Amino acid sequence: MYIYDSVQKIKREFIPMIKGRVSLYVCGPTVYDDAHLGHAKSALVFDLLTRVLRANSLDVTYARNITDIDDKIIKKASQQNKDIKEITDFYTDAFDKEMKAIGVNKPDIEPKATKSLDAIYELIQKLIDTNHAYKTNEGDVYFDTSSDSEYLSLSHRVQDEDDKQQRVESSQSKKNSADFALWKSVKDESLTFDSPFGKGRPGWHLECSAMIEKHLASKGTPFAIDIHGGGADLLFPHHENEAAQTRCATDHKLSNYWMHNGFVNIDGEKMSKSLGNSFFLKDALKEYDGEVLRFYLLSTHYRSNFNFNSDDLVLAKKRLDKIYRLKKRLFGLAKNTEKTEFKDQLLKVLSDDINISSALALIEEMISKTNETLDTAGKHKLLKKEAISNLDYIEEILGFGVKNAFEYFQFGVDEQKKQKIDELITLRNEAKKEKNFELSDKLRDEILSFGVSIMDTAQGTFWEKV
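As in the form predicted together with the RNA, what structure would this chain adopt when taken alone?
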């Protein structure tokens, strides 16, 4: 297994700290709004990573947090005149449902900030005790970035030249402009907690460090966890700050490997709410099968920036269709887990920093080869068995082809239409039997007007939504 480490900026062989075991932590959503395509991309990337690690016989513990303490949540709650918890529960549930729709497995642990306050207090206290954090007159607690000689080593940033000046001009009581809040003193709002540092809320960066210590960190190892992941935008300042907190408060560094997935843009523009519908995953799911979205969002390398547009999405669907057509062709055959060369090769390329393009090329070559043999030697039992085993593996490791093939091709067609189409097909087949091709072609035109295509096969006539 090889992983590109975005801190060292090289591809490194992945060697877990504890043989055979992997701890993976990914920054999850702040539950104040619907998930957008970027959330989906990140969740998909690390879902795939987890599957690949497991396929390599590694025992993975995957944690993805839910940030349920945040100013944006409070703002939303007051705007809608609702309880904080009502908001966070609503968006957490929605997130779960949407993730499921795109085939993202649930992480092993989903820690919430509100349930991790003990760890949060403990970490802040440690940072104060070791002089890495200080309290201000306003009651805030800040991390002292100047106390950490390795600060900015993660994101490779250079200290801002204007730092001194900013400090002078700033009315804040921060020691350095780069210092960030571990604890924000708040007295007059709905979501506050009584901590040893007074009433207030924890800083966002701190949550992750604390939750990792509480839920995932190994003791006595040089790093708390093996892999830390998230969107590329989190490298600075979020991950930089997380790393600083952990290294200063504990006897280990935060993570051995860092992985950052690229951005999702829409039609060449950065995502923003003003661009409308396609921004939210829930809206995309109304128009497209969740698995098509999964395939599309995963179809380019995870580190590249992704340009979401409907033309490419259609292209992705056509590729996924090929998997399903083969599945349809082999419908009804028993599952099996036979070893095949294809499976070895697939795992090999995916284990190379998730080379999805090579994986898809292998899959498409396998499909072509299988179809070709099926065309010329349709009754080849060994080949069919092997093909089934290959398809099962693609389902397991990539989550492609998990549905019933017939249902997949009929996505978004209601029962009434389905019935009508079936009736027309029956009529057409009767006409065909009587060699009344004029009528059968007329019936086909009628069927096509439902926005479907039909195909006559030895097993009967099937239709697919176009």
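Just so we're clear, the structure is a prediction, and the values are computed from it rather than from any experiment. Residue numbers count along the first chain shown, from 1. Here the rigid core means the biggest group of C-alpha atoms that line up within 1.5 Å when the two forms are laid on top of each other. First, how it differs from the form predicted on its own.
Treating the motion between the two forms as two rigid parts, with each C-alpha given to the better-fitting one, puts residue 72 and residue 45 in one part. A rigid-body turn of 47° separates the smaller part from the larger between the two forms.
Requested next: the structure of the form predicted on its own (the form predicted together with the RNA having been shown above).
What follows is just the one chain, with no partners and no other molecules.
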């Protein structure tokens, strides 16, 4: 397997530190607002990576954190006159539901900053003890960037005076303008924690380093983890600062491989809350099926910037439809794990730095050839078995085709209509059973009036939107 390392800027063969085992950490959401398409893109990329690693018979421990200590959370709670935990619980729950809607599996570990305070205190103390951090008269604790000869080696930035000034924090007691907060002293009545350094809150960068050490770091290895991931916007300063903290406080570096996914643009413009074009995932899910969004957001290479627009999304749905039409054509056939050349090829291209374009091309070719053969005379038993196995593998490794083939085509029909159609189908089945064909035909016509088609199969009667 090969991964593009965004720090070394080369594609590297992936070799875990411990044979057969992989530790993966991805920066998760700060739970003060709804998830946007950028959150969705990152979550999908590393969900896919995890699936590909496991398909390569690797034992993966995947951690994605929840930042539930942050000034933005406190501000939101104050604005809404709510308890901070009420805010973080609400948005954490919303995030979980939306991730599930787009087929993102739960990580193995989902640490929260509020549950990691002991690890945070321990890491800060180590940095103080080794003269990599200092406490100011105001009670803040800062990382001393001048003490780290490798600072900026991750992002390869050149630190000039203008750059320094852009990142000057409010405190005038810092040794260097580039120094960043490990612990922020808080004198007001907002959210604070009693620490060995006084009342306050941890710095955002420190939380991830501490959680990695607590939950994933291996002893006696040159790196704390195998892979660290996140959006490209996190490379600097967040990941740069994480890496500095870890190498200065421990006997290992932070991560062997670094992976960063590209930005999401909305109609050609970079998505940003400040620009007012931050497209919330919850709004997209009202308009589009979650699996269609998954297919669309994964349809370009993870390192490329993604341009979200409605026309391309419609085209993506048509490509996903092809998987479901073949699935519907093979409906009722037993699942199997038949070995196929297609499955080997699919894993091979996905193992090459998640080459999604080649993967989708392979899928379309397989579907096209399968349909061509099924259109010819014969039962094609072996082909059908292989096709079922291929579709099951696509579902497992890519998360495409997970729904009932008929229910997938029901998207856009409201719940009230769905319930009415299901009731009419039940009545029609009862009429057919009683050989009341006149009533059965009448009920069928009523069902069709909803703009749907129906299909009677050995597994039951199914319908889809026309």
